[in-house]
Amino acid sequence: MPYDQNLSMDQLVQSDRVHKACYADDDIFEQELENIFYKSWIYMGHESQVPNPGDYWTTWIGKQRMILSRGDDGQVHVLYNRCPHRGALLCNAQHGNAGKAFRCPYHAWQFHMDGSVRQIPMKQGYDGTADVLQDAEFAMKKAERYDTYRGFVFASLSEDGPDLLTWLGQGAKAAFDDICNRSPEGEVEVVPNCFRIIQKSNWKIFLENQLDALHPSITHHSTGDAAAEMQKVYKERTGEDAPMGYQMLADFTLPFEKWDSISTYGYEYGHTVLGGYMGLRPRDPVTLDHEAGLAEAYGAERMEEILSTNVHHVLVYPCLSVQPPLQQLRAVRPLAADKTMTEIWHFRLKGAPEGIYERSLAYYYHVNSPSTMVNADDLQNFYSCHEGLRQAGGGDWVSFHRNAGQDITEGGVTTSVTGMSEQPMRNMFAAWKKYMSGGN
């Protein structure tokens, strides 16, 4: 998009508002891959994805295709998705079980799942020419650097930089504490069903919707709505409650007032958190016997401490949305400036009663299937919003001004004064502007 490319990067991002360059500009999106999604450590898969050796799934890192492998020595990899011989892509299915190698299907060379070269047809072909067997060139590249947080894979494209736990810190790292401690057994497993979605917006945009606390009533009115009078319509029918997944809609529409009073938190390399607001402790048999498997694996008191905690979202910036209590996540694969794909998994928690993987289920159909009623507006919002940034006139700038000036930073942990505070985009863009400008 045609903009003034003197503005410098602190002109381009200031302490109320953005330049509209920063979401719709295709050069400023393939630096953001760069300095960002290159560098940062991206959310791979969990380990329940590839519980057998040989199975892998393929996922994205900016451009790049990633593969998720499981080796013969059960050990997890994750490897760039190219041939080393012409380039070709060694896994074209979006999951699957390569036995005993990768084989490539152009000339049949062949890998193992961590890459390593395992056979090369008529290698005699090679003799004097290069040892293709040996060099490290011809074998599959992995990626930079791979670790794992309770079964969670991410990677990093970049050798340098923090830690995968020094990244996380203790805001995104609580996402998976959060999510794993609900289960008795303090391990969760991925249920193997991956919807994805294109938006057909900048990948921004959906992180900062995740943590606005004013667009629910609005965005959602009218599913909240339909929702609400669907549990009457329900009752009267049946004279039984409407199940859990309507009250999950209904909630769309608390009161202002209600969504102004949850709190919101920032933490270093721009990950923040939403609070929770939806009641996820009724007092129901499942519940219950959830209450009393917790209790018996870890005490009353730390069942108290585990189910107390209630977030909403948790972004691990840039590449991931986490909603513990719901056991589900999404992933972010920016595609374009203009075209963004979410990967969207659910969780069963280990030893936990099926009653409480319904409840996931439930808000995995009404919220991230591919017929929800409640993204559908919300892609609409995003589309919407990246028509008008992308635009050369009608202004310039994107407003972050609600509240800006009473965001309270103590302990590396930023929070605000109000729940409909832009302070989680703003927390979001002080990192993105350290990361554009080079640090990491």
Partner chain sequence: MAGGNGTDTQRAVEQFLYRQSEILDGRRWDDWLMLFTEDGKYWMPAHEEQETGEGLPNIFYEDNYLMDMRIRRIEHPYAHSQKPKNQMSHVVSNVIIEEEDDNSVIARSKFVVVEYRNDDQRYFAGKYCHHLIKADDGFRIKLQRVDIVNAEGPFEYVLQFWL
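If the structure you just shared is the form predicted in complex with its partner chain, then what does the corresponding form predicted alone look like?
So it's only the chain below, everything else dropped.
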């Protein structure tokens, strides 16, 4: 969809609305890759995905193919998935163990797991031309920067910009602190599979939906109503409360007033937090056992602080949607202006009762599996929005007017006046405009 190239960033992104070209224009998408995805910090995976020397996972930063690997020294590395000889992909499988070295399937060049050259066939042919074993030009290229926070690995393809901890800041760190603190050992480990979904829509539509408190009781009401009805049937037949999975879906029937009573918080770099609303502390044996384990590890007061943390959902802009109490995250991989891949991962809390994991697994399946109507409802909305935005007619603007100018900003943090304020969308687009204008 072409648009007036003379429009400035200030004209495209205004305080309470944005131009539809920000979603649907191919040139703007390419600019997003260069100015946002290749310059900010992007999630690569969790250290537990590569537990052993030689392990690797392949992933993406924008259109760049990347490798997350673990070396013989135990260190985790992020490398470009490209042989420096003739450019072939070194790893064509999604994940595996390369043994002692990556081996190019084209000409058998070998590389250590940190990317340095290990061996080259017939290397005498380079005598007098190049030092292929020592010259960095012939090693696999490492990501310009990579770092971890509590086991979560990020990389940036820019040598400039804030370090990872600065970029995460108070808002985004809350996602990883909350999920890890819920473990008596202070760590999580990935469940090594995920749901991968291709969405026929722009990546920003997905992120905006995650903290849109107005849509759940509208879009997902049929699922919520069915779950609430089955709770009653279960109680009548067994005399007991239905498993928590039913309540996770029944929560989609919450009235507007309940959603409007929560708060969202906007932080620098576009990170945004939704305050907690789900009751995940029933007085069942699993929860009591979990509480006892945390109290033994940290003390009763700290246990209460951890389980009372007012965080339900965190957007780590532009690459992650994290739900710490439910032990899951969704990684955003933009493929085109109208195509986005999301990867949905979930985690175990080390040292926590198995029932706590089963609870998170129930949510993972009930909301995100191919058979659930919840995700299907969202995907239809995403597609519908993008199709509307692609059209030449029908208007040029996307509205973010709800409570515009009313949210409270103190100390660089914006707090929504109501749960249904479109503060999260405005916060993300304020960061988008800074990135696209050349800011860090």
